[in-house]
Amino acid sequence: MQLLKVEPNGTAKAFLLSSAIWFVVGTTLGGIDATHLAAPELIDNIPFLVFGRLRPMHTNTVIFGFVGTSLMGAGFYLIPVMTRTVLYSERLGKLALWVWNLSILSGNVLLGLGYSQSREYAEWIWPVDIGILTAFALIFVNYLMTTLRRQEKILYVSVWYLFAALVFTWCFYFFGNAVWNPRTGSLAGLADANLAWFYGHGIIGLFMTPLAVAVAYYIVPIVSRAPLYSHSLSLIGFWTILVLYSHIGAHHIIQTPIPTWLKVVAITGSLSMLLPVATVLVNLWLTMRGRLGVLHANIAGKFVFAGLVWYALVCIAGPLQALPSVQRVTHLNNWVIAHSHLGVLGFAGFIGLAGIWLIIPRIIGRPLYEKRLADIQYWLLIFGLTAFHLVLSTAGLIQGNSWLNGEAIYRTLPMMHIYMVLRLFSGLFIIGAAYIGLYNLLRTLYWPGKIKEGLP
């Protein structure tokens, strides 16, 4: 069957190509969304293009379609390499990809038609949830069977992170989407709010973060041409993030009447997250110490280094935002939107792109079609995301202080218009980067032209 064609590293290649396509789709949806905020009447009275439907289409496409697909696709290359064996089943991998892609596509179409669970990052309805869980299970089986057949006795830390991401994500996706309740996909009252943010924060910290760290732990030593600084530090970071992260989601609802003990646990856990983050960053930065020139000479190295810088920034701001005194100004406004984009696109997205640009040339045995296009994509993303973050952070601080001082919303909204225009402008750079990346990838895979340089 052509859809399940068996070829060496075919699953990894198909996942990474799918990710680049979803990046284009997700950023385009985000651009239309930003247009609604800058010029609300420009696209009016088209049901499937209204903000309330487009916004969850954008977030889910970027999180699952772009970031998740690229990082799990990288796993299909990394696990066989790190275990010194071949992938258990390319056919099973292709099946998982089709289930995954069709679930994302159908979820977005249904959101456009108005079918939603109306919960953050959990808007897809029950049949889509079943498809996503099935894809996770198929990927896990393939990873596991490959690892059980390994010739390498010692499991490198990237393998640990890849497995942890799949196991934890399957569990909290099931519970966070209340899959046992197909009619609504939710509970009732405050219990549902707590469950929703257990899931919502888990998507960031137990899905994207372990996958991205796994890829970073592979790329940094390879590109730096230096051994990992400390295997022990890598395992400390692994276990501390699993122990600390699962219960911090409640810091999103500390302004609500949840029990005080839960607020304390969430805030304490959030501040404690500085430990696993610092462990990962110190370990990787000591690995690349004295090798930054070599790292930045490689396009994948540049992307992963930028991703780690974004990771440091987002994980310094995140724990501080859990403090009630800080949250009074930063919560429920554009500051949060800036912060989430820094984590999803800046940290996980950049590392996902690093995986694409490192792995694809190694799979097909020839270099990128045009390294300069990858460099252009890099700088467009750096500029676009930096501007996006500064604009929305400023807007959020204005909103937060205005509301804290008792200003009426109708007086705050006009002040936001210029920031929404600047948001749209900065977003155009990100959209352009997605299209350039897809073009470069397609040319690399199918129309390579003249080979100009060696493999990265």
Second form
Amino acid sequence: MQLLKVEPNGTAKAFLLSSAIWFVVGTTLGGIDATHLAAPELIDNIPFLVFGRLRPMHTNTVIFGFVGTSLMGAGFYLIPVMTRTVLYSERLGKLALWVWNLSILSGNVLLGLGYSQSREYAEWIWPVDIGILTAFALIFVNYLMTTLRRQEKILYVSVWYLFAALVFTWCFYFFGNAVWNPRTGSLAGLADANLAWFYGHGIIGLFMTPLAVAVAYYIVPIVSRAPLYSHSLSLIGFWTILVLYSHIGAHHIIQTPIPTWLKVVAITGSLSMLLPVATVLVNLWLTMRGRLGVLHANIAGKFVFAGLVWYALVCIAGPLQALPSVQRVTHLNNWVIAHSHLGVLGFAGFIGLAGIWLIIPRIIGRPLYEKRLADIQYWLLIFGLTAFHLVLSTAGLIQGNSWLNGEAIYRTLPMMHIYMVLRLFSGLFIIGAAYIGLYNLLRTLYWPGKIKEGLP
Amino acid sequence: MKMVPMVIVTGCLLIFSAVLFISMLLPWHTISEAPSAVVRARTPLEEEGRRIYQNNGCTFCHTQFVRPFDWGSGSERISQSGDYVLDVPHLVGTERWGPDLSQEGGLHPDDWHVAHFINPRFVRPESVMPNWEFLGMDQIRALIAYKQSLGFKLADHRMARQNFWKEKALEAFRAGPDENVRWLHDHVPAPWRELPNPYPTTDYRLNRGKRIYQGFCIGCHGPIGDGMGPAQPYLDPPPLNFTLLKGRGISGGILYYQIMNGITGTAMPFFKEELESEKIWSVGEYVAVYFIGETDSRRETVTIDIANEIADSPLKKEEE
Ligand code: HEM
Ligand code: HEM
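Could the form predicted together with its partner chain be given as well, to go with the form predicted on its own?
After this comes the whole thing, all chains and molecules, with the earlier chain placed first.
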């Protein structure tokens, strides 16, 4: 059973490597997707690559494959470290890895072949859902059993977030995909739209966010070599995010004829999201204050810091764009796409990368193959994402304002062209960063060459 | 609070249950299950088309709901919660690269849709929609059936109108150019028929007309206005060959009226939602000058001169 080979921290390593591979796949798919919007007939009449099929392949690959895999992989390393024990079962971990990766792969291939439930981030059909749910359950059991055998009495805040993420995500995934309806994976009518966004927001707010916060809570104090500022703030941030983030999904559909009370819940909830976000950010800021130099001397620290800055920006924009008056302009256009990339890549993805670059050298006991390559990846991503975000936000404002002023969508398409070309161009930096990252990781793991001086 | 695994996991489950109750179960039971007045059952072919729509991710570029402040096609009717009772899964959508489709049924006749699915740029030159030729004609037929059902009874009403006029238009087309042109012009109200293009022919106007022609008309009527654009093989009746209009009583007013309102039953859509007055006059003038070879622009000047007109100023003549 080579595939389930047991070695210390083998599961964490395999998850992190998988994530780097999915990062390459996901961004490449995104790049092809972007060419469609800039030049619709460049890649033409290939069923597998048509925009409508490729888009969910891109989103699911980056969300589950890249972000999810890196952060949960980090969890496989962090939980044993924080509980001062070893992972309950490396073999179970490897099993989870394969179930997880094969589910992502088969889900995407099926999408390419034209099997889709057409609900955002829930496009994968029923058999794939079962695979994903199984993988989540296996990971949860492994985390839990490890924690139950802990040597360390006090559970650090990162552990809380990892558990919360898995419990919530399993539940959200189960209900959101209406797993009891295998044929359709959905309910009927607007209730289904509400369920789909209850779920969709769960994936954003209770899968990616707590996982990323968990990893940030670990990396910031370790790398800046300072104790966490406040335990109470950790507690407040933790429970409030679970209560508030989980029920604001309807802010994705407030312009549809759903019941008004539901809109009120979603909008007030979105505004109050500032509380848990600010709590976490303040706690981490006060931890690293005065030590930014130390933090930035480390590549993982750099990635985490940038990730938290993006987090602050996304979560200032988020509540505002939940307001009906703002959504009149920003809904249904590229503004939201800009926001998504800032959140998923900028916040969750950056912290996932921080996890990779912190943990891999520790596991294998060697520094990175080239620290400079990781730096280059960092700067490519900073530039690429900033440009991507500015370009798409601008495009979104143009679309939104034109429509509001009575311009037909068709008339706004020529205006969009240049922005789609620029987005493709800025996307190339992100894609390049993904390839460089994978190269650096593979060299570090399998072909380090001459060991360079210096600590990881 | 002592954070042990028990506390965390139980806490999470409790919170999730509460949230599930408030944000999913409660709406599930309070969202109206009563169909709205327009809803009717879908035919098997329409259901099949809906599955194709779903599997190919059309919903990533098209919404299916109209908001009170929308202007685009379909905005004559704002969506109601009862419109969706038959939708499993929902296809409400969150992005618009193309128009909202909730009232798409009957906006165009079937032949327009065939051309549009084979290559959207055949009929909409600036579209970014993918070509769907690879689906094959069977799936395209099913997709069209679904599209023509969007809006349910309202769509049926519009389809009946399309079919009624299609028959008339075909009849006229088969009767030959003289008869066809007479039929077309007879359906334009008399004051419009007699109305000349009120603006003088100028370069800038022709240039604007050309820009509009390329963005809106060229796919059907073709680069030289002979009705042989790339969409032509799919359309029945075929797009009009403009050269036929010469000497057959064409006027600026007729051109304007037809561009504004389209010719229901044929692939010629209405452009009143997409083109403002100036643009319609300009593209009409472009067609008249370049393809018909006959223009009535500014035939009589009985109006008060328009403030920004410089074509007939002495200075302009001097410059030339
Ligand atoms: C306080 C925090 C946040 C709030 C209140 C918030 C609010 C919103 C709102 C209102 C929308 C819908 C916009 C529209 O459709 O008009 C949205 C979309 C989205 N948000 Fe956030 N956001 C927050 C943070 C985040 C974070 C941290 C991430 C990523 C991890 C994220 C990822 C997304 C994505 C992917 C979408 C697009 C969904 C889609 O339509 O496909 N958001 N957000
Ligand atoms: C790891 C990096 C990336 C992440 C995490 C990511 C994430 C996402 C997400 C969550 C969405 C859905 C947005 C929504 O529904 O509101 C999306 C859509 C999209 N992304 Fe990415 N993306 C990444 C990189 C890229 C790159 C490099 C490109 C192209 C160069 C790209 C092109 C696109 C396109 C074209 C769409 C569809 C937009 C539309 O429908 O208008 N993405 N991405």
